[in-house]
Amino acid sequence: MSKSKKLKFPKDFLWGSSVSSYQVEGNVNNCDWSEKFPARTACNYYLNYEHYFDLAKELNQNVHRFSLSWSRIQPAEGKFDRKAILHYRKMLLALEKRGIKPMVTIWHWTLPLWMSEKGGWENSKFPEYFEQYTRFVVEELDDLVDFWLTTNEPMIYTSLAYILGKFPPQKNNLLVVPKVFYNFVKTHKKAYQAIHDISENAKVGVAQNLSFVDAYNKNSTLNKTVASAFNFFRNRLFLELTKNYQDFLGINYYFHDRIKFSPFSFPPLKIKNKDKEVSDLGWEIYPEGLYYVLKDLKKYNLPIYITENGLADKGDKKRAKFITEHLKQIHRAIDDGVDVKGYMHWSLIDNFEWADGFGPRFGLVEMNYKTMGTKVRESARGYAEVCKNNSLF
């Protein structure tokens, strides 16, 4: 594609970036992550949000995705902290003042200690606890929220927390996975209904991490069948079970899963990407996969927002190209009739990257964690021009 060709995006397309509470807020000490994976002051976003919102505005962004901290808002069972919810209200008012639409995630991977001690996502009553929390925050904040996301990446969290044991509660137990998965489905449905009980016109979705799945050996019927099954469980199952409870689709795209299957090797199923270009974390950069993911979602006939897409790139050597190439694929999907309405880069600022700590650098804005100083990266300036002009090139 010639660089001289301007790719114009639809009118009212939303441009922005995303963060999550535990990764940026700082001083969250009452949750299931805080003992084994302390984020300490992180980016001090909770207290210094106006500075970060000013940066988003400076970079011509008109949408900002952030999450609420359940442990701040409900520090104990049955006890809600009005000071905390009023603080989030101030944050929403600050975004409104800057003309930036908020997309609010109700749960992004951390649980209050009291909920964790009750078994977290394994507790059969979890959907009811979450519904109570959801009703409280929506009743307090809905007049200032443009989009709600009930949860973030249900399948990824289930895998990392209950199969690989990397995230709290750090279990390796396939037997509990069906229960956790069912709770995610039920939780979203109950939260969706609760939000619409309070606000009939609310826009509600889920941030789902979808990968592009294909077969390593496209001439093998067995390999293609296994890849298709992997794709169904990895990408489609949750969506199929919740498709009537989503007003829009929130899509996080990072991964290409090239499935190689051999019944005579161990493990029989492997992901074998070509890895011609990778991020600092070794994740393959594969923009074309986003096009195929979006094309596959067209049949659901729902608006789509890219709620996360980014890479760890400390030297800021690949980010500009990464953004450009992924936006080309989004534009290609739009040309083919896919209703994509917005793009949020991950992340606005460098942050605490979960079990990987402060090492990976995903931010459009560089963080100095010692001084809390910030520096806008060169790639962010290029993205800011796209946001300003609503076009690529």
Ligand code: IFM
The other form holds:
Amino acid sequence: MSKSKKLKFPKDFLWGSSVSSYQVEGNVNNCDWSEKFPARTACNYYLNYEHYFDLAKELNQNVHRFSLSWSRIQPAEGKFDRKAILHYRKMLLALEKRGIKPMVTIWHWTLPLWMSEKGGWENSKFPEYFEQYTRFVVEELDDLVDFWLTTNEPMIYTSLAYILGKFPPQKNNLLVVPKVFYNFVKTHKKAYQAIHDISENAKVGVAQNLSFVDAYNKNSTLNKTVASAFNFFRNRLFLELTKNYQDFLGINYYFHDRIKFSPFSFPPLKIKNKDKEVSDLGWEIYPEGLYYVLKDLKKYNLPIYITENGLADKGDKKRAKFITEHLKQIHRAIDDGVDVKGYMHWSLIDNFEWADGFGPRFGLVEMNYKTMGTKVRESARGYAEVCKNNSLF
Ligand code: IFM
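Now show me the form predicted together with the named molecule; what you just gave was the form predicted on its own.
Complete assembly follows, chain above in first position.
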């Protein structure tokens, strides 16, 4: 593809970035993360959101994805906090004032303490609790919201919280996984239904983390079979079970899972990259994989929004190229008939990267956590041009 060729995106394409409540808001003290993994004041986004929305506006963004904090809105079972919901209304009005469409994630990885004390996602009544919370927020906010995402990355959360033990409740217990997974499916369906009961025109999806999976040794039938089974569980199962309950597909793309399988080593299955270019977190950068992921989603016949895509890159050495190369692949997919309608970079600002703390820097905007000062990174200026022109180059 020639570098100078202008790549136009479809009319009304949405351009923006994403954040989530616990990672940026600051002072969330009553959730399952706050004791072991305190995010302290984070980016102080809860109080300083106008500043961040001004930055998004300055960078020509017309969509902003953020999440609600369940523990602020429902601090105790049966108790909803009016002040918290009014705060989110104010945020939505501030976006509206700037001509930025909101995409709101109802749950992005943190549970109120009372819910985690009841067993969190393992509790068989979880879908009912979530539905109650969803009904409350949708009744209160729907007139200001363009897109709803019920949950963020169900599969990633399930594996990090229940298999790898990295996220609360830090379990290594494969036996609970089917229950948690089943609850995610049921919760999404119930929430989808609840949102549509309240709002006729709501557009509802899930932010799913989909990877591009292939076999390390393409000449081995066994390796290819294992890779495709991995792909099914990692990327397809949730989607297949919920596809009739999604008005659009929200896709978070970060990973190339090159599956190596050898029954005589331990563990037999490994995810290996081949000394490719990586981010500060060692994640392989593989833009082409996004094209294949998107092509594969065409059969669902639903509009697609890239709800996350980004990298940890403290020195801002790779971000500009990363964005350009991923956008080229999105454009290529659109040319092939895939209905991609928007791109949200992860993230607007550096933030709290979960169990990895404040080290990894994913922001278009750099955050100085000591002074709370912000500085727009060079790569963000390039992305702002794309957003302004609705085209690459
Ligand atoms: O920071 C996370 C986000 O919360 C969910 N998706 C992946 C991002 C980078 O790890």
